[in-house]
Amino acid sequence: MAIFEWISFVAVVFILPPLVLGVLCKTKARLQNRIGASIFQPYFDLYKLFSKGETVSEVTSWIFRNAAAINFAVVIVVALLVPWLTFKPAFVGADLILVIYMFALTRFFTVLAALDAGSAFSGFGASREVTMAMLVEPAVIFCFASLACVARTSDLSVIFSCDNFSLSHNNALWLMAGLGLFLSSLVELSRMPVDDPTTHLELTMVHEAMILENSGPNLALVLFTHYLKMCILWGIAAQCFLRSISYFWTVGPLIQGALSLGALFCMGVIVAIIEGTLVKLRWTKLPQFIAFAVAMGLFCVLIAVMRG
């Protein structure tokens, strides 16, 4: 059963991302009455990047080069760590501050390689990523930070345990976690109405501003990492959400791994009719947004200290 586990695990991880955005960028091109391409084609865009040539910057330093590579490194930890699905292998050491500060360690290498590029444009990027990270961070520590109170402990695979019966009938505190989570999420990954991923002006640009000068088989890393991070942010807003459903703790593990399949497709759509909805917001509107992201963080400190 832990080998099935295992070889199911990794094959999620590097076949599902580039499919949930596959699904993603499907769904929203049907909703504006266009065909669009494959779900498949992310998979398409990753192989030709991997059989390019890459075109580096003289100024740029082993920062630039390696960047990729660490932050693919430290968000395949991320994944083996965080339960964003029922079915994933059990690894020790889930802590959430410790799992908050290796997704801030992926936004500081990025930052790093965008500024040693020595483009205008990812300065512009880097100096928003990091404005939008100190909002927008309050908001993940006080819905992590509930879910802990309350459990009585800060271990995310304990927390997420369908074991864990101390949180099997707080769905109010499930759900503000993880509309809390989501919205924090759309900020993270600069995402709609934060930022439109399909843009093509730089000085609008937020992420893709700042991997600019990324080309070849460094930018496919970059990609594939981004949709890894997107889909463990969405994972575990979507487990949030599905430990609001009292039948979600009754069923069977295959079951709650469907679903755990289902949700972050689900999640996926969700995000497509909201970039196909609503429009970019300016950037002095985003801390209005942000705004309600870290009010959702607030109820689940309220929720969790009446269930106290």
Second form
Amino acid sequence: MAIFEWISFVAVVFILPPLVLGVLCKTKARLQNRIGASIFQPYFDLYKLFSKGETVSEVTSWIFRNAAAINFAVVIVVALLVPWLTFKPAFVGADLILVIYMFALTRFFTVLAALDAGSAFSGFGASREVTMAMLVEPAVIFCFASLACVARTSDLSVIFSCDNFSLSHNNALWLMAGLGLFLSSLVELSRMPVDDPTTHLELTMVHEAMILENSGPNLALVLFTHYLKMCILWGIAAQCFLRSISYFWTVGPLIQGALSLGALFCMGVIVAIIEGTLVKLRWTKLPQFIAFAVAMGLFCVLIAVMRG
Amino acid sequence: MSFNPEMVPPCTLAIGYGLGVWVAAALVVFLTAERAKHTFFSFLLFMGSFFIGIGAFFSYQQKAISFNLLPCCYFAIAPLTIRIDTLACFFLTIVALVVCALAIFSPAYLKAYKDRLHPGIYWHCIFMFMLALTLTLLSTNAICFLIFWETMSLAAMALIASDHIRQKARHAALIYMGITTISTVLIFASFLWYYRHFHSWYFADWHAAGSITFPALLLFFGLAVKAGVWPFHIWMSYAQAEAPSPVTAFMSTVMKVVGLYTFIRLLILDNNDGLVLGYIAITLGTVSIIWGSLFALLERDLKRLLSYSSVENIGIILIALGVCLVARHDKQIDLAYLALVAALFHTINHSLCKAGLFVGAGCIEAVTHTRDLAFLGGLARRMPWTAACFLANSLAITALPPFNGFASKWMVYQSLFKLTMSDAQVIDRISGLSIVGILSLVGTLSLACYTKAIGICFLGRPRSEMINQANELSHSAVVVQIFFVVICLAMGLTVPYVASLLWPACCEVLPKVEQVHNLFPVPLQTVTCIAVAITCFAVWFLFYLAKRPDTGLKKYVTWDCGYGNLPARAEETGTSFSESIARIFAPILRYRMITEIQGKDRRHFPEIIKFESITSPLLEGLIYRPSMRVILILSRAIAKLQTGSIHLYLLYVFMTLLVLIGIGIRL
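Mind sharing the form predicted together with the partner chain? What's above is the form predicted on its own.
The next block holds the full complex; its first chain is the one shown before.
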């Protein structure tokens, strides 16, 4: 069973992330009355980038090229820690502070790599990235911490365990946490109301601006890391949403697994709809958007403290 | 009890040898004065702290020993007694570790400034400072403590002013002088109060008979002033920026350690209510972390940036201590232990990585002769080791795994979680969770601050000419920095062991309970980090080594939007990096931007663009300056009484005489 879990998990980690993006792009294209690229397009893009040569700015130091590898490794391990799907091989406890700080570690290196080339644009991106991270971090930690308080442990794998019925009647808490995490994920992943991932105007971009200097295999690594991070964040939000539905707690593990996969794709579709219907917010309006996420987090805190 | 070598175990004697080396060194400096050699005295400093460190480390967990150091010394009301116990040994070990490393670093830095510092005075003050500091940690009674505390402060003041030719350094020393006087007055008042209450000068007697809160508050504020807690942190950014780098490193690490030691020794004990002090500590700690990290982010001066970051870290320690006090009041001893271990652990971590960072900053300062981020850049290629160590120490101080900073911050988070999950009042629990949120916000702010420091100093293109001539300061400086990084990493990977070592120190002040062994989940950090390292290596291998480097790794200019090779001035600067956060916190930072565009058709063809961003520290403008003005006006009024005119004084004498006669007749 353990071996089966490992194989399925490794397969999911490497196959799922581009697919979710593919579904997202396809949905978005259909919403805009386009046929759109195949849902497997992200794989082809990654393959193309991987087989290309690499151009590196002569200003860069060792940080620039190694940051991508470090971030990739960190996010893979985080994927192994965080219960973003119901089926996941057992690993050491996924402490929520550890997970949040592992993400912070990737941010640290991304920002440094952006500053390394000495380009004005990636500097902008880095500056914006830390600003948004600063605003959104409390929301993320409020959502997780209130779940942790009700579950009386800070281990995410226990909080999200399907056998942990102490949390099964907290529908409101799960819903709020899911909403908070979903809204923050839009910020963390630089998706639509915050940043338009499809534009290529350096002055407005956040994540794209930071990785402006990366190319070839390096860029492939960065992109894959980003896709995987996307899956983890949306996956964990989807898990919260699923747990707010009482039905989810009554079904067996196989259906739960299928549901969590389905929910992940649903998140992709929802984001596609958001991106198809909303416009990008002005940079100065962003704190107001993030305030919604923080408000969800605060609701979670209130529910958790009043209940506990 | 007099000093009897046979009674004292050899390891404890080592502490005495260390102190002896320093006393001897102080005397030798006195004789050599002008001709004092940096290398020689650094060696003596190293040897002294080495002995003290070894002694303290091996005396740790032994039975406490107290003796009269010099029986002839009797400070009027109390003898000069020192006591070597677990808590003191703990702090001595940290102090000795940091001082050892900094002693190795000092000569290289001091040689770069040899025409500005007077070696005799410098080394004399250093030895006075270290001796007084060590004896403060070992004092058993209030009188000794105050004498050594004052000596330490005066020595520190002289050290800040060591580059006294510059007006800024004199100004900083003056500010420090003022603040340290306030601190001493508060501590003095509280000690007198304690004496009146407990009828003893000995610290050991200060917790038996009932609890009194007011002197505890006085003491708390006295220490807070000295440790640079908000709103008393103002002095730090002046003093620490202007002092020579080794001195700054001493002040921001070992001197803070003394303040925290006194806090833990005297205030965690049940001689106060706990709740009042706990709430005050948590509140001030929370404000400190926000304030420190915000101002650190905005700072252009590398050393000031680091000193503001110390304010933030003191805040974290203070929050942990506050939780400890509240928990002790609520009789949750397990939680109190966890919080105290977190505070102690964070104290070590902060001392080590901050010392490492100050060494790095000192190297940059000595090599490039500037601390202004606007003139640095691209140093990673000129000083690769300093860059790598600065990066690693920054990872440690921003609490990122796998370094030790993460572990202590994890414990602080965990103690706040435990407070939230406990049966405490709702208000306690809500504030516990809110502080978790604030801590995470501050964590990201400090991440921003350190990525800015590294990114602007070490990465990108050089922003001034002198960078191109820069080289590593010296081998010793590199070795010291690597030493700090290795210790931080080693402690980060062996957290459960280190945490279990901290337990006995906590037993000194908290009611004894059985040791909890899983303070930090064993595999949590280590396993994860090893997994990351393996994966990272695999990826690196697959992507970079397996693909032969000649298949198209091309070097080219940075993307410049088609403008041609842009100069370094077009890069992101420190100011522009922090601009978007500064805008959000504009009311606190009093951040304003003034843009001035001139030209015929301003919009499309500007001729001159002037841009200025202004921040003014809120507290200084709103509180400190006005209160200084009031004090000045008052002193001017008082000065009128004493003009130096003999006639006026005769009048005073006459008036006094009349008044006295009047009183006499009445009686």
